[in-house]
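The chain that follows stands alone, in the form predicted on its own, written as structure tokens.
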Amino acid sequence: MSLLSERLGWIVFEAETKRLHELVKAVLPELDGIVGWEQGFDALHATPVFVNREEDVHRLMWSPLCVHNLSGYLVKTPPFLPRDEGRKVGICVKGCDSRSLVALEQEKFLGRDRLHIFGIPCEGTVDWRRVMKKIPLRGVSSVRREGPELKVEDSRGVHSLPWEESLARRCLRCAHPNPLVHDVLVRDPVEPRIKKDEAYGLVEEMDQKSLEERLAFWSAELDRCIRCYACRNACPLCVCQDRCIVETRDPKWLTQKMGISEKFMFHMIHSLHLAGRCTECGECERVCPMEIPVTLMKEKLNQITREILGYEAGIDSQLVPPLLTFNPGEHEL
């Protein structure tokens, strides 16, 4: 085993990581920096990293542990964007992440000419919480994929888990595993896990429930919400968080009370503000400390947008999201 494999604790994706290092070194002098992923506090976690020196390029990695959508760093305060005209910043993106870049370009938050995009076709990212529920781990030292299984080594030995049972929910329904925009690809494209028309299975299951059952489901789920706003903060398209309607006091729309009505209002506002804009990257659901399936709300709105308006967010940078336009002819819809 090489030193790189030992450092990453993820053997299978050593080649992709080396390739990423080569591609970054080739263009780093032309960039203000690059945002990617590096090894986290143990072998089961990765974390975002900002690199602007060649001696730090070795910190960059790629593996199915690279779960974060990094596009939000380009628009959140302070934005990680070039300081001077003519300069660029680099960013690593998976397929779902690239849709966020497209959506941000559509809304004029980003200029494609200011970015150098390292696209990484993705076969799914590991949800460490799903893994921990099935295998209580302690002192994780190595994680790797061997065929249809995830192998995790900790202080008690090596544990196996079916690969499909380790993936995040967003990955199980992903129809866009390959970056839609990129300057270079780190690895060969992969086959989509599902077709576009199969993406809303859970939404359709929910639609089969009665209104009373749906209300009971969401009441129970949202009652656990602690209003930490992690879902809002992680969303790359929720760009007005410094003047968010749920926290503003002039005008005042919501209190900071923890009643179910306030929680419902926050999540409905958040979802509706993303109607026709959400790229289903799943960041809101991934960061929720209470594990509430909040992406499911956005998926329902996206299903409606696709069926009525024939529009899918984050696919074509030349299109304008339908709710950002006004067409008098839409009165018959």
Contents of the next structure:
Amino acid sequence: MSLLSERLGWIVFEAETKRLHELVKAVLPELDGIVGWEQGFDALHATPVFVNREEDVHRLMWSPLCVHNLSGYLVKTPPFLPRDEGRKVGICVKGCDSRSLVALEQEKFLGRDRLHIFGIPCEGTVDWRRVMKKIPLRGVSSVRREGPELKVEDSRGVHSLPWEESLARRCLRCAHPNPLVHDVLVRDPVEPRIKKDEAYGLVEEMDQKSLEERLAFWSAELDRCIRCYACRNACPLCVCQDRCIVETRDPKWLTQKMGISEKFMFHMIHSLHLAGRCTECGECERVCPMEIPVTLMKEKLNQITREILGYEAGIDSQLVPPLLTFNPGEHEL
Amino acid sequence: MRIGVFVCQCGTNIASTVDTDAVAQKTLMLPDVVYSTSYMYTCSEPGQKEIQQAIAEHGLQGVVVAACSPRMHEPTFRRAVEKAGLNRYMFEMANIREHVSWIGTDREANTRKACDLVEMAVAKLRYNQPLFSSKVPIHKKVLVIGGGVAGIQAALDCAEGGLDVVLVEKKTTIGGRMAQLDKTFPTVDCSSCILGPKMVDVSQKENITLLASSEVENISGYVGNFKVDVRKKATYVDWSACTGCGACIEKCPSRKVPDSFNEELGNARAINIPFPQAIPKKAAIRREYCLHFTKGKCGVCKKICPVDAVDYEMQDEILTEDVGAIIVATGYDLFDHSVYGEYGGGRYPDVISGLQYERILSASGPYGGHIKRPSDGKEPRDIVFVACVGSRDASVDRPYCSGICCMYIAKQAILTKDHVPGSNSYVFYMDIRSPGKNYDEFVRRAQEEYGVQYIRGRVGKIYPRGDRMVVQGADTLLGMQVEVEADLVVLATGVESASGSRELAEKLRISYDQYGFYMESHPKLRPVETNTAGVYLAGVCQGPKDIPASVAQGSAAAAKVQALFSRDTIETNPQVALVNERSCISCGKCIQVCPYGAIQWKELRGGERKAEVLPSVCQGCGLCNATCPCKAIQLLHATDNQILAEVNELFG
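Please could you give me the other form, the form predicted together with the partner chain, since above is the form predicted on its own?
Complete assembly follows, chain above in first position.
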């Protein structure tokens, strides 16, 4: 097994990866396939992988570089979920990813009985862009966590960075590190980093600013938007895909016109479509090539949803999201 | 599109603060607008003629009228353009009266805003499409929910007009609250004597199906075609056999059953017929008090019944009825006065509710029509009536006036004097509300002929002294505190919505106010309609009212049903939601949010599912359109493109 750690460049998460292989091997014959992560083009990058043969199981891995929320693959075209309703698939999820599964189940896009969920309690994922900004790296050969430090080895030697400074913003405000739904857990549950009500610190900071300051902030941020729609494509709950109203021209909500008004409009629509649905997995922000903090808008709407409706998305599969129901008894709205 | 704009001056209503000529001139500059004018009264005969002429002369394809609220005259103008050959939906209205001239005096600003509104209407009109109604057949049978006087009247009027009626009553007999009353104000008629014949009529009309001891379980469908599930609750007596002889009641050993018809004064038996004039006059067992059900032995009624009607194995039954219209007449409950701690919180037997006193006065009541007080059966000499108990009191969340208490107190005070000639009656009141025919005269008679002492002020406290009650209150006319010692205190308990009214409203998909009273479609002009087509209201379920008003509403609701059923088909409103199947992503969110159940799945070839709107059920509220993430569902005549055109015109 020393080979494995050498190849992955990891020493700390070898046990979890090994355990994942065992668990996958045990159920693979009953499944149509499994979606998980494998080593990417260098040690700093993982990439999603679909496995349906036993000889490929060794490709699966777990490490804090397994940043992707894989749940979108189950519902987006072509869906990884087979049409045959008797068949199941396996999926690897972190705490945040599991909430997407719950939300998709709440909205009846998924049946829990179609899934075999490998839950992975997570202590945070590494934001490689943050790392690169601190240490410009070239030809990364290994990445590992040693206690409070992230150690990265590239062509110029070994660099170290405080662990906390390498984490993604979404992970620093994570209250649900342990998968809420799972069939098996790959490792023991971990302590949440913060409590639920502390998760909206950045939103509260924004609220302190004047309207003009906020407009100036968002104008500057959104001005960079290139309307590549990566945020939308990465969002597991953005299920309209080709029918998304930012691309269809009837009804004509958006045009090809250049300028910030169309960019604003797109992000407002995206955020409002996720109001009371977004599980704050942070994928939209992670994939944004222009590094716009787009999850922040959804965080604000979620904070409002919590305050007014006492509701949090992706927690209880039996609940109906409040904006997806009609209740004439709701007076406070 | 060739568009014509007609700016109305509404006499001086609009012209005094809006330069209507300037609006007409300015809109003529808009693209597509080929004709524009301003006129004194566009809604008048010549005004409409002018529109029709312009359509012909200028080949108009769409018309904008800038005038009052569309709620006022949209139908007028739609008819006018239709007569001139346009589709009625190729018309838009800009409200420059309620939204402009009436709310501001700055002529320049008003004119500017009027121009904006007209421009928006023109922008929308460019996207308008001709829309056409479709026709659906009507199932000519009516469901009446509630067998009180309002429901009875509605059922009788419908039946009289030849309609088939299903009357559903929760209790084992019809009659409702009116059956519990002794006399009615202001004529002091015997309540059951005037109600009785109507109840008998209900049982004898061949086209009325009376389902007593039944409740509405579920309602689906839409105007003209509702499907209603009714739960017929087990009475444990086979009503087709029961003759109402009462032998079982006489022998029933379970004697400590609270008599709800007598408002818990006195006891009934576990098997019971609530009152002699009951319709249907059939016995029913109350399971929770019956020794056979609670102790597992007894069976006396079964042995005694001469026709062997008692059936302990009876189960609830679900009946399904297809009806075209529904009249809701579910009545009210009495306010529970025990929330008033200062009035004894229900602890004192001689502090009773108005309806309890009504039962005491009644010859078929617990004391055979002799006025006695509940505690010791003594005839009271001094009686205090307290008005507004649970009415006009925001502290108990009942800020509304119950409307009947002032009158029933006057009646009860008069009757008291008749029953006990030497008695003294006192009434503590806030204001006297007697705005009916002969009502105020009646109250005056109570005061002047019957010597009832009216004290204007609220009662602060009621407490016992010896075997009497002390009523402490203010006399605000004299500006002093008063104390009256009474043998009996009658609280004029107010009206509240019937328990379960909210749940029923959900099933009916009608709205209700914060107190549980059902909302009429318009408080003045559509008082018995609801916002759900084919569902009508009658009686106190819509808000407190007296017997004549309830009866009038019963008749009014019946007239509405007759009018609806006078045609064989109904025209649907084409302003409904429509799904673009190519854009629909089958997420089902529209189905979840639709308040009317108007959207369902439609299976395409290949097993793919798409949302589908039932146009005759859709009320055009637009919730689905707002919810649909890809905007595949559009509300016709208020499409996204139409709204966006308006918004872009304003801000673009």
